[in-house]
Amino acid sequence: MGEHVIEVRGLVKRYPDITAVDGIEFDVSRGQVFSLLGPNGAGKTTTVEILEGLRDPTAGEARVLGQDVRSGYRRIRERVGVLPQDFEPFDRLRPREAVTYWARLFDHDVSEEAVASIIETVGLSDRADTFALNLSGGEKRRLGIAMALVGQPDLLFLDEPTTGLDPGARRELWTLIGDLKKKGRTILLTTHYLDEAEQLADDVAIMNHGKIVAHGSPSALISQFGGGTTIVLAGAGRGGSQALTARGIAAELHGDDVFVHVPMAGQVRPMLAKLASIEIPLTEIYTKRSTLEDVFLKLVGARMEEGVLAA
């Protein structure tokens, strides 16, 4: 298996009345944080449970730890550790009895010691006797990733781990992320932020109906998918979309912005003369790169939040 943590080929998962994974093939490296997107019914949360040993494939090859998921989900299950999307802390738990009890639920002797090692790692120690029901969001989440350590899994599944979140605790999550990822974790997340794919991944795989539809480093997806610059007239309108529009300049109305996309860095001087030396009545005119979440655009034809899409 080498360095391959997770190794996936030809994998179909069929239903009577839909094939839900048809074909996907990836690879996810040791060490390395796997972002895997896609908007509701692309098939990526069978594959993650088909991963997690939680459902047969229908045909193909799934791997995990070297372990092939249809007669080793026992051997992978010692080695893993799973954080769901609706994971919720019993209340009447203390996180230092919570991580005590899920050890012992999964026959894994640990000492006092080693349970508050695990505490500090995802940053509860000051919480470590507070009940769940008076833990914050984030702090719930942490100790929901707290959990998923017990026994010193090589590989995290984090199901979309700061859905629900504010934007600090989210901050806090992805920087307790690249923590354990420095650790030597691999993990493997899914995620409706593209933002957080874009920050905290170092490989991406976008799935649409069953297919993988792009793959690579998200910078890599940039360029290849994205790549150039918007220039943003903001508040210029219809009305300013016309005037470009009637001097043979692309833009595209977006409410009440104008978005110029330039394909070339040196082109975007020219340009910026170009919009200054037409009268348009706008607010504010700035350039923005291309992110994930425009090559998510162009691919699904969709924006994705919080599992929901937006045309």
Given for the second form:
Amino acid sequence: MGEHVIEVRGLVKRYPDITAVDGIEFDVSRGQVFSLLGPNGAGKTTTVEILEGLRDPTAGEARVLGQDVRSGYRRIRERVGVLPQDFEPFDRLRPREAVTYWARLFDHDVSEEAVASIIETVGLSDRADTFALNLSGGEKRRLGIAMALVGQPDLLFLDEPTTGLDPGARRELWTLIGDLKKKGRTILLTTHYLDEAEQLADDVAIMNHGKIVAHGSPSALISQFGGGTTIVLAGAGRGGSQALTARGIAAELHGDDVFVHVPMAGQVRPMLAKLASIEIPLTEIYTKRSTLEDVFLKLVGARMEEGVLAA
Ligand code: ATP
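Next up, the form predicted together with adenosine-5'-triphosphate. The previous block was the form predicted on its own.
Once more the chain from above appears, this time first in line as the rest of the complex follows.
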């Protein structure tokens, strides 16, 4: 298997009414953070659950830590840690108890030192003896990651680890995930937040309708699918978009905003001057460097927001 912790070839999952995963291929190397992105229903959870051994593929191959997901389920479970989507700890367990309980359940080290060390890794030492009920949302996710870390897994599946958290707690979790990566863990991250993937992932695969529509490092994808700068005419609406198109300026309408893409840095000022000369009602005009969100908009034609696919 070499350096690949996950290998996926021609993977297909069909349900009676839909092909949820439609012949995807990707590899995840040891020590990488690999992010699966896509709008609701793209097939991410199905893919991850196949890799976790929870669902059988219809066709194709998937190997995790060298084991075929169909036959090696038990061996895979011993060496992976999972933070499930919408993880909620038991209210009446304290982090120290929850980690001990979990370690015992899976026959891992339950010594005081081992448990304290995991709790420290996730930054919960000060809250180790507080009922989970009284933990903040971010602390509860940290506890979930602590439970995923019992048994020192080679591979972590983090399924939307920061959904629903406030921006401060999200950033703290990013730091924790970055630290886990530095310690050599391989992480498969599914997320609805493109900034999160851009910040954390070495490689991303964007899924849509069961297929991978783009795959590569965030920076490679940004330059492949239109690096450069976007001028945003906020609130310019369909009328603004039509006014620009009529003057030969390529404009894209996203919600009520109009985007004008400028590939070369030197073209930004002339384009701003040109736009200023056209009478368009708008609320604000600003520029932004291309991000993974722009790649996503281009490929999937939609904005990905927390659990919602907005037009
Ligand atoms: P989300 O971001 O909402 O979690 P996703 O990308 O994880 O979406 P999946 O949950 O993998 O997408 O679903 C892919 C498609 O397969 C969807 O159309 C979904 O309705 C369908 N699907 C998922 N599980 C089942 C099932 N057990 N039986 C039938 N159809 C299913």
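Positions refer to the first chain, counted from 1. Predicted, not measured: the structure shown is a model, and the values here were computed from it. Rigid core (definition): largest C-alpha set, two forms, superposition within 1.5 Å.
In this overlay on the rigid core, residue 216 has a C-alpha that sits less than 2 Å away from its partner position between these two forms. Superposition on the rigid core between these two forms places the CA atom of residue 234 2 Å or more away from its counterpart. Relative to the superposed core, residue 275 undergoes a Cα shift of 2 Å or more between these two forms.
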